[in-house]
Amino acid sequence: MYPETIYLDNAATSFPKPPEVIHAMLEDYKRFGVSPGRGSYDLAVRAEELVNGIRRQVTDFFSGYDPNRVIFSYNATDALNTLILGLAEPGIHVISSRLEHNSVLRPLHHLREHGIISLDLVPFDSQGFIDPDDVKKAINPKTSLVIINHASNVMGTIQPVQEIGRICHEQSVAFAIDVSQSAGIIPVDMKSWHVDAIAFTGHKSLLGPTGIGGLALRDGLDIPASRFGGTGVDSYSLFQTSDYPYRLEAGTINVLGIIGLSAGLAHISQVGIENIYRHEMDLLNKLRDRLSALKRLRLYCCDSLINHLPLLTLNIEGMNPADLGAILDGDFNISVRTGLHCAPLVHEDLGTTPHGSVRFSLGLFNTEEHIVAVEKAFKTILE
């Protein structure tokens, strides 16, 4: 029997899931676990109605536009590839940042290396924030897309996307954000932020299972299909349908994952997103204050926790972060994330390459006792 684990890697995947989410997945999948839109019999129609209702739920959650513009995918990486590769016309200029996860950096660098796009990456400051003026200065007549990580998965800093969105709107440039870290912790408002596309994943703070994510798109932002196959509509045609959402959903969608995503959204609404943020940030403040009092610890970009997610990154001077993570896991049953966190440019700018850092990311089910346990573990390690 494994000892109880103190799980502090919620930025990778929230765990455990609320019991209500697991229950809803099992019960609804037992009733509607068929291919939606793939038949005219009643059960297939009801499954399609269920999925369409969840599209409306996602639209409302993100203050979006049209439920038919909610596209389900495997995860945020899959959604971002669909978005970026679909919009990548030869000769366009794209602006992103050095904060990005590899799910944005890798498709952009692939396109640049093949001569399809030109690319500028704006920097972040010493506290982990992008200056909107840097984005504005980088825009040129060929700029077609600005894509920014709403919140850093390394430092937890929440970027000024509303101001960046206003700039893009004024310049008639499409603006997309990756809300993988922020969705479910802070409200996301596509309309008031002038966001044309968001990419989300269900398995982090949206409290759903792995294997589900998606895009929410503004009306008028058309993304050509980059994958082709069955959709259940226009089957007589040898070309992918142009109708949303099916043009970007080739093949049978993940009904079980979509049900779990819906249950996660419902649980967030029931608890209250403000209450979730307040609980997790209260724990982060306690963790930051307790660990910052210890010698030999280097904490990154957390002098102020304003515009911050419940995430803390640090190193012990003279210790490889992988070793620290192994000790926390093996000796204290504390699960954290170590390394470069799939965001190599962030660590390059922080000066933490090649080994990276140790990341603590708090979740709905963490408690103050967990914070005390982390402090005790560090005191023991430092001694």
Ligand SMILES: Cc1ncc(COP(=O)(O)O)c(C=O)c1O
Given for the second form:
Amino acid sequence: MYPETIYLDNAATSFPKPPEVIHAMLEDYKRFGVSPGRGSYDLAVRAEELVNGIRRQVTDFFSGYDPNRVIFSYNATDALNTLILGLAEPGIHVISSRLEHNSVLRPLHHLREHGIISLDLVPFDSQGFIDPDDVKKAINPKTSLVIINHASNVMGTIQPVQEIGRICHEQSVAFAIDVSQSAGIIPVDMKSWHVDAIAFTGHKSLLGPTGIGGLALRDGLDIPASRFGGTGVDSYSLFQTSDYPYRLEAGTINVLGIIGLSAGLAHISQVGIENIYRHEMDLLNKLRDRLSALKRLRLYCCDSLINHLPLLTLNIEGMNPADLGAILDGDFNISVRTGLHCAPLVHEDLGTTPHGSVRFSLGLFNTEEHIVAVEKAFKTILE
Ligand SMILES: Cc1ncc(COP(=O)(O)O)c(C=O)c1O
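Alongside the form predicted on its own that was just displayed, please also present the structure of the form predicted in complex with this ligand.
Below is the whole assembly, all chains and molecules, this chain first.
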């Protein structure tokens, strides 16, 4: 990164990473960078122990169930495909929402188009929240999965998943949440929220590198494998092993990424998740207040910043968001994300299709000077 770049695209991926994460990745990979669980030599056993320790760390972080039910994947998209395709028995009904990212919408759409599932997508209100009652009303005798984006990557609104979890629990419907945006900023509590599965990605606010993500599952939620291959166990059989976590981890896992994820989680614990949230929301409040005083700006879903993540989506009236992003980048060295943010239905409902909007998302390393620089840039652009 050029020293003067102001990076405000942390909802895409957090950048830069804490030096402690980079350091741990180098040091631990130097010592344990072999294929875990595939050999009986000492180093392979120690690498397996390291990875299993990190499964425990992930379980604790999400107040999950069993470390063996933590499945490592490439990212949230990969984890969500494993979950959705694995659970898609012909004839089932699935409930999701119009707030979802394409990593949920596309596998569900694919299954519906092929006549495998039926699907209902619940709406969100003018402030970006789902009504749990809409989920309740959509449940029918064939419903076997409700899958909801915990926090919108376009509007930043945090959804009432505790309430939805309670409804699903009462109706014996599996409940999954996509915590790609929330994990690492606000605590996630699988057990007390009655969540059966979470899908996470390591490279956003969990502060790890790209290429690592995963699932944490409740014991008893069985996910058949939808990919097959080497696991290091039951190798005599041509059937995929049914043992967790290996049944859903075909092929050699990403040891370097898992080490980075672990270091990211450790960093969050050290700084304190509530301190991270306070810091980033303090900056968001300042950004919102400074920008909302400007004319011709349209801010989306941030009248109240309660139950909100540190991200802000906006447009300048009469200006293509791609042009605004290019000017912020080219003239002011401010990196933001423009367009549809892989959440096309959100933009359809906001009336911002086809060009989308500009998203500012704050991270651990942003400062008040960055907010002042954004305000200055907007004043110049609006002149
Ligand atoms: C809500 C949400 N879900 C899923 C994803 C996909 O994450 P990944 O690209 O790491 O698979 C994202 C990434 O932007 C997201 O914001």
